[in-house]
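Just the one chain here, laid out as structure tokens, in the form predicted on its own.
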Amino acid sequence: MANIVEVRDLSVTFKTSEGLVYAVSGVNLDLAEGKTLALIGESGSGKSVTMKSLMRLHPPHKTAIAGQITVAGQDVLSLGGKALGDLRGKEIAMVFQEPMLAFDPVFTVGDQIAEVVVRHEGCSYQAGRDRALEMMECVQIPSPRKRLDAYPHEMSGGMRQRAMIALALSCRPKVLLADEPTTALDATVQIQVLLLLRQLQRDLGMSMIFVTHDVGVAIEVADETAVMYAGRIIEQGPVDTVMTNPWHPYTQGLLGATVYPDMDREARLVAIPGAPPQLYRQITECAFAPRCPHAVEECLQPLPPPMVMGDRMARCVRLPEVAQLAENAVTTPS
């Protein structure tokens, strides 16, 4: 099957007031058409950062790419101005975490949507109205008809982000990016949007990278998973088998402090120690090194190639020793 999304050895660096921030290092990725990646990891592990490089949404002045980024057979770091527009909602679009902020909050959301579809259709502005309200419907907003002239604070947390998702899928991208879209949502309203997403992947045969610090959301709608911890992806392969046989020690820490639905009531949750470590130097070690139950001296030299076995791979100098360690004292959903 082939590939709609390539990355290779992506490194993003930020400028700040207090130095270089190295958000982003050496990442490859593969999504495959008509599939669903889950990307996981805890807040700052760099899933957004890469999310969005893969559109080009950061500040030029502030951001430095390296690597290569391939979207439906285009090399995105080479695209400029027009190009660049044109790849961005038409190939690619992007479900924000937090809706409020992805609209403009003076005009309606049908104008936004409709704008969306002028631009890249070249359509009449009726024919842009008619897709916004096909794409309302689409996604289950009630009354749609009603809610194409309603600004993004006149709708409920829930319904803005079905207008988030109805705008990225407004012009049908081969490639739907979503980053934490069920964050900022209460339970009820998280599993209604993580059913509608995956039904309108399969129906519309998009494939779809999942951002989540969420183990059970990436169950719920992934084909495979990659784990990413201080900006580098250390563990990577089909869900199932990741979650049910984790191989790398930051993935058996996140399982084994998620709660579960058949655990037991008088089960103890295992918490991480430490927290991850600041990016303002390029770290060429174990960056989980300082947490890890496991470590070693030889954790603190230059990292390794990642070992690939078949369709996974994961980073750790202990492998496969730590991964038999940990075999059956992880308990995963079945």
Second form
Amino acid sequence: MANIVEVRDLSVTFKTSEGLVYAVSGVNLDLAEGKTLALIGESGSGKSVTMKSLMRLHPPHKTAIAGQITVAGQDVLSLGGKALGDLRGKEIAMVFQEPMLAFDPVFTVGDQIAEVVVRHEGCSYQAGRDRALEMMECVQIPSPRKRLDAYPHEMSGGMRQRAMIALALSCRPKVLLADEPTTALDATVQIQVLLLLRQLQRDLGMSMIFVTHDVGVAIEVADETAVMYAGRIIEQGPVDTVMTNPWHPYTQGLLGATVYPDMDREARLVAIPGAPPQLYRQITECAFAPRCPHAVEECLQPLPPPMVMGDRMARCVRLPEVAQLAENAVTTPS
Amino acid sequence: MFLYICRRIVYTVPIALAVAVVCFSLVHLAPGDPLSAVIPADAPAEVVERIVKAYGMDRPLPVQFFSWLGRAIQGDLGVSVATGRPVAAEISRALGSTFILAFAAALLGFLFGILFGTIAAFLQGRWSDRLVTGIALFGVSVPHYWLGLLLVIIFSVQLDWLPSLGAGSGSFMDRFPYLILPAVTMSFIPMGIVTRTVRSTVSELLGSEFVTSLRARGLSNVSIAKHVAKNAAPSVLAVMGLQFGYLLGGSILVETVFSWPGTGYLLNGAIFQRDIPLLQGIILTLSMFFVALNLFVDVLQTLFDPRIRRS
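Same protein, different form: I have the form predicted on its own, so give me the form predicted in complex with the partner chain.
Now the complete complex, all chains and molecules, led by this one.
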């Protein structure tokens, strides 16, 4: 099957007042049509930066992006302003983490959706409004006609996120980027929005990249997963095999620190000691080595190329013995 | 919306009343006898008594206040001590000149302020930003009577391009040259303040998540600018309203430097001649304009930002 998104050797560097920040280094991603990829990692691991790069949303004068990004057959990094605008919102759309911040507060939700439809389909404002209504129904917002004229602050958190999804899907994008879309919501609303997203993704045959730090959510929605640490993808593969049999010590640690349904009541969650590294220098060795229980001398040497076996990949010097150790020791959620 | 406006108008009444009290008491708080300018120093006691009675100054202060206020509401601000003409007529004549000057200065100041502020926000940190921010800083820091004198020296005395005194007479085109120097002088402060407000408001908005979200929707820069403008409008309007109020009321120095026949010039004369009714009348009129302007800006803000209506 054709890949709708291909990322090759993506590196993103930010210029800050304290020097360069190497936010993302050497990321490769493939997303097939109609599939969902979960991008997992803790805060600052480069998930959101990677996502924003797919739409080239970083401020250009403070950001250096290297590598190659192809979305729906277009080379994103070489597109001109107009062509980039045509791609954004039409071929690839994004659902943001905090809908309260992602909506313009002084325009009604209906107007904002209609504006995007008019922009990409060149239709009349009225046709845009009609599409907005259709989308609001599609994301199951109660009394959608009334909600069209609501301002973002007049909606509840869950409804706002549904409206955000309606906006993102209004031009039938081929790829949907969801940047922790449920993190800002109440637990009960989280699962509704999650199920809605999965349903829409399947119904519309979209591809989706889903950023989360919640392993349970990843298992729920994704086909594939990529685990990020300190700006690199350290493990990648089908979500069920990666989650049941993690290879990389970081993935193992992440799973060890996660609650799962059939967990033993007495069991304690094991935290990963230490903190992620600062990214003010380009880390060429394994960035996880200082926190890794299996680290040895050679982990401080520059990282070897990714180890690929079948449909899985991991970047650890001590593979496959570490993966073997884990299989015997770690209990994982199913 | 309608309810909000009504409520806002009702709130204005106590403010206006308080302003009137302050205007009235100024005269009695100022050192010296308010009637000393009218009464000759060697007047016999019975003449003094007659004059005091004629001005109603023998009655208790609250009674004086309400009778003054009652007449003021009907448009009767008393008679000027210096000229013997009705204060209301004096003020309405001067008000026109002041309005023209304030409008011209506001137009210049706001136009350049918005332009400079937007440029600075979009090109933050680059040389054009620094240049514009420097001009804005100059605008708010420089004393404008000094700037007025400087402009007179350059454009009237040295180059002899523009007149430096009065408001001229005849058709609009004949009078226009008289307006240029005072308007430019007065525009510097609002220009500087509006530049700074627009720069900080717009640059904050440009860094906000919703602008990223607008970009992610594929909207053009023009459309995004529309969104940013509507978001920036309430705070910029608030500052502009305040500045326009200052332009109306605070032009004493500039009007005096240019002998511009406006309320500031009139006020300056009234202060030196201790023309109490005129003084009270001008201060009251300008204050009421300020109050009305604030009301207008408040209502305007709600048109741009729906969130204000609720709180």
